[in-house]
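As C-alpha cells, one chain now follows by itself in the form predicted on its own.
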Amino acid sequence: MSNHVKVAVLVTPGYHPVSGRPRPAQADVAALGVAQTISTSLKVLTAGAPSDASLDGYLGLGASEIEVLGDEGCDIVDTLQPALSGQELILLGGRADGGEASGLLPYQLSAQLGVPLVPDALTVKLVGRLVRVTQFMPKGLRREVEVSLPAIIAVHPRAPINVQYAFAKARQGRLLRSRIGSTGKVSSYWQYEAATRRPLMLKAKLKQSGHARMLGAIASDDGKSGGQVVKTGDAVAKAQVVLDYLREHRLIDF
C-alpha cells in the first residue's frame, strides 16, 4: 500500500431500486473499496446538492471526510476540475445510479483534466508510477493494462471489494460543504427524469432440440405428443397417412 500519491475518490448519491430510498451508489462503493486497497489517506469528493442520508453510507465504509462542492445548479465536471487538477490518481465508478443517463463523467473530466481513463477496472495496484489495472471484459474475460500517473479509473460495480459499514464510523465521519463551483441559484433548465429500466436480452424457456420442439408443435390436442409414427405399409399407405392428418388439422383444403 503505497501512501506518496495522492488519491481522490469520487462518489454520487444513490437510490435503492425498489425502496427509492438514499444509499452509496454501487460503482462508487466499489471505487471506495479499491482506493482503500491503495492509499490509507484519501480525498473523497462530491459535488451538486446530494442529501445527508445518501452520504452517510460511504463515511460508514470508511471515508473519514467527504468534501461536498458546489449546489444544486453547479455544473459537475466544472465544479470538480480545480479539486481534482492535483490529484494523480482519480477513482470513481464508471456509471452512478441514474440509469441510462449517467456514465459520461469518467470521460468528462479525463477530457477536462488532459489525463488517460481506464474504464471497468477490476482491480488496480500501483507499480511506482505505473497503475496496472485488470480491466473487466464481457463474457468473463480480463485484460491486464498499464497507464502512467496522472490517470483517472472508472472503477466496475463488480470489482471484488471488503469493506464493510460500521456504525461508529458513519457517526465520526465529516461532511464538509463548500460554496466552490456554486451558482448561487438553482439551474431552471435541468430536466430530471426517473431511470428507465434496461431492456433486458430475451432467451428461450427451454433448450431443446429441433426435433423435440417439432415433435411439440405437431402434438393432438388431447395431450398425446409426437403424432403418429408409421412403420409399416407401402408408400402409397404411408402418404394416405400424412394427408389425413393434414386434413384434420386443415392444414390443406383438397
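Numbering follows the first chain given and starts at 1. The model shown is predicted, which means the values in this text are computed figures rather than measured ones. The term rigid core refers to the maximal set of C-alpha atoms that superpose within 1.5 Å between the two forms. First, how it differs from the form predicted in complex with the partner chain.
Positional change of Gly20 between the two forms stays under 2 Å at the C-alpha, relative to the superposed core.
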Contents of the next structure:
Amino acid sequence: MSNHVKVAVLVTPGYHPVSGRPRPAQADVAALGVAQTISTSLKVLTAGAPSDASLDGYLGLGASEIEVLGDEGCDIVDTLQPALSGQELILLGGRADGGEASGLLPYQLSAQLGVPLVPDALTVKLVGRLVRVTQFMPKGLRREVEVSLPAIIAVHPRAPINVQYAFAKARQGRLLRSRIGSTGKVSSYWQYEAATRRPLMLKAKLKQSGHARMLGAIASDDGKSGGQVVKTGDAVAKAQVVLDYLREHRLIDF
Amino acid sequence: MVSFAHILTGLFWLTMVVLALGLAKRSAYWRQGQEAAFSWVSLLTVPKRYFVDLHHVVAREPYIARVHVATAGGAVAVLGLVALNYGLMLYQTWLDYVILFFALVMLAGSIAVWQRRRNAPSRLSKGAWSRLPVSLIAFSLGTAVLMITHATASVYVIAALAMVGVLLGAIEFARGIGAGGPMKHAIAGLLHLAFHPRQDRFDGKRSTDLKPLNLEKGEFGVAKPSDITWNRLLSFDACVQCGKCEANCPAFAAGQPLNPKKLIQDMVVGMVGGSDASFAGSPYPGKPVGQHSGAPDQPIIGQLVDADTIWSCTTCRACVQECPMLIEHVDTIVNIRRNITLTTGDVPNKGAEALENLRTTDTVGGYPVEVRYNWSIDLDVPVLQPGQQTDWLLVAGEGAFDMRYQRALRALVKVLKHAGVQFAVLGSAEKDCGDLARRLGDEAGFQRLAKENIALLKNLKFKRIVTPDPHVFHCLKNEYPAFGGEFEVHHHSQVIQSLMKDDRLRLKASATAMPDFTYHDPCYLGRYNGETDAPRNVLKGIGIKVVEMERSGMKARCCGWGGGSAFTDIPGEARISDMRMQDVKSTGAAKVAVACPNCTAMLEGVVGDRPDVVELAELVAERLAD
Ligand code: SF4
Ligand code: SF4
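Switching forms now, from the form predicted on its own to the form predicted in complex with the partner chain, please provide the structure.
Next comes the full complex, and the chain you just saw is listed first.
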C-alpha cells in the first residue's frame, strides 16, 4: 500500500570532518534510512557536480540508482524542481555538510513547489494519505505532527536508522547522469572563509595512573571509594538513587 | 555346508560394499561445495601426516593417544588381516592367532574408551558417540571369540553370538560413513589429511588460509553451505566431537553464544540438510538445540546459525590449535562474516562504525592520520621520505592513538636509540594495516588498505619493518604477500631479543629485586606466528622471572580483543579480559607483562584490584643504563 506513494530522497555530497574525504552527508544518510522504512522503490536525486566517491556511500547504503542532475555551479532548486514535481513525498537531510543544500534548501523547495515542509523529523509513518512525523525538539522532547501528501520532510541527523554500508550494494548501484542547464545564481552569493581554531592546552589535574583513577571512580562494596552499590530495595528505590545522583551532579535539568 | 569362515568372508565383502556405497554418498555431499585444488597424489601424504602431524596434536593427551592407538590400530590390523585371511579365503589357522592378538589389543582400547565415557567431561558429545564404545567392544570381543574357535565353532551358540558382535561392529563401521555416524571420522579424517585446505600447514606454516576474494568477480564470501569449498565440507565430516575446541574457546567460556564444536556440527547439518536437533553436546550458550535447520542451498545466517554466534569469535585460533582432526574453524567463520559485511553491512555494535572510520579516515578510531606520531614529536624520530634510506621502519599501528600505549612506544624508541639502531617512521603517511577490516569480513576495505600500504612501502627504502603490534606484524608478514607485498617484518620483542644477544643494550646493575611477573601471550604473535620465546628471553635478559599461567604460550587464552570482538562486543556472562586477568591473578604474580597494544588495552580495562599491566619495551627501557 505504501508503495503506491511516490517517494523521493535528495542527497548531497558530504565530507568527513577529520579527514576531509568525500562521503555521504550524515543528515542525508538519515533521510535515506528513514525513506527506506516507508518505501522499497525510492527515487534518489542529487544536483550539481558531486564526486562519485561521495555518492558511493549512498549506493552502499541501499540506494540502487542515483540520478545526478544539473552541472557544476547550477542552481540546485531550479535544477531539482522539475524532477520533483510529480513526487508525493520528498525526504532530505535538514542540513548537509556544506554548500547550497545546507539549511535553506528544504524551505526554498517548499516555497517553489508549494508543498508543506516538516523539519527535524526523527520517524516518519504513512497512514493512508497522511504522514505522521515525530519531530526532534531540544532537551529530549519529541512532538508528533501530521501532514497530508504531498509533503517535504527534512530529517534530523539523529533519526534512528538501520542502514549499513555494504560493498556489494555499492557495486550494484548505479549513477544516472542527466545534464540540465540552469542559472547558477545562488552559488554566486556564497563566500568561503577559512575557519580558525586556537589549540587548547590540556593539563592533567592529578598525577595518578589511569587504573588508580578508575578505582577511585568506580563503586565498591566497602563504600570506601567512588559511588555506592545499591543492592537492596525494589527497582523504583534503586532508580531513585540513580536519579538523586544525577540531580545532585546537575546531569539532568528538571 | 557353509561354515562360519565363509560367513565371515561374505560379511567382509558386504562390509566393503556398504562402505564404498557410503563413501560415494558422503562424497556427493562434499561435491556440493566449491572447487579447490585437488590431486590424487595427496593421498600418498596421508601416512606421514597421520603418524607425525596428527599425532603431535593427539599426543598432548598421552593417555587418550594410547587408547586411540590401541583401538584404531587394533581395528585397522584386524580389518587388514581379516581381509587377507577371510576376504581372500586363505583360512590359515596361524593368521587367526595374529588376528586374535590384535582383536584383544582393540578390546583393551575399547574398554578404556568405554571407561572414559562413563565419566565423560562435558565437552564430549553424547548421543551416537555413547553407543560407539559398545559397538567397538562387541566387534573386538566377537572377533576374538571367533578366532579362538577358528570360526568353525562346535559350540554354535557361542560362535553365533560372536558373529552378532562382529556384525554390530561391522555395521557401525560400514554404515558410519554413509549414514553420518561416529565412525565416519575414520574415512573423512584420513581424506581430510590428504586434501587439507591448507596444505602448507604440514610444512609447519601457521597462520590462516584467508584467500583474497576476487571482488571484481563478485566473490562475497560464504552465504550458504554450498559456497564452502568441498575440502572444507570434508573437513567438517572429520570432526570427532571431542570438544577440545569447546574447552579452549574463550568465547564459549565467557558464555557468549559460540561453541566451535557445535558450529562445525551445524555446518555438517547444513551440508546434509536437516535440523540440529540430534546434536548431543553442549549447545551455544544461551541457545537451545533443535530450533535451527539448514540445507546446502539455504542461507546459513538466520536459519542455521545466528549472526551473534559468528560475531562472538575472537579469531584466537585456540580451537585450531587444539583440534586433533586439524580442522580450521576460523577461516570458515571469517568467510561467513565476509558475506554478511560485504552484502548487508550488518556488523554489530561499534564494528560498523570502526569499518566506516577505516573507509573515511584510514584509522579505526576515526583519528586524523597527521597526529599518529604526535607522541614522538619531542623524541626526534625521523619520518622516512622517498629517496632516503633506513635500516628499520617502525610501524606503530593504531596503538599510536592510545595514550596508554604511547608510553610503550616512547619506551621502544628509547631502547632503539640506546642500541644505536637506525630507524624511521612513516609519519602521516601511515594508514591502518587492515587487520580489523579483514577479521570483520570487510575484505574490500582490507584490500584497499593493503594495496595502498604496499604501494607506499614499495616506494620507500628500508631493510626491515619492526612493529610492537602483533596484528600489524601478522598482517604485513603473512597477508600482504598475497598482494605482492613481501617485506621482512619483525615484532619488537624479536628485535629487542637480538639486540640483547648482540650485547647492544647496557643495563643498570639491578638495585632492587624485581617482583614476579607473568607474561600474557598475544594470539597473533604466539598461535599465529609461533613466537613465544622472544618475549620471554627479553624478560629473562633483564632479570625478570616469569611465573607461567596455566594457559600460556601456544595454549594462551585470548585477551578478548581479536577478530574485532572489542568492537562487535557480543554479550556473554563474563568478559574474556576479566577471565584472563583471573588467570594472571591465580599465578600470584605481582605484574603482568604484555607485548601487544590491544592486550594492553583489554587488560588495563579490567576494573578492581589487579596486577599492573606493563609493556615489554617499558620494562626494558626502565633498566637501561644512562
Ligand atoms: S578462534 Fe577462538 S574464539 Fe573463535 S571459535 Fe576458535 S577458540 Fe573460539
Ligand atoms: S572441531 Fe576438532 S576439536 Fe572440535 S570437537 Fe571436532 S574434532 Fe574435536
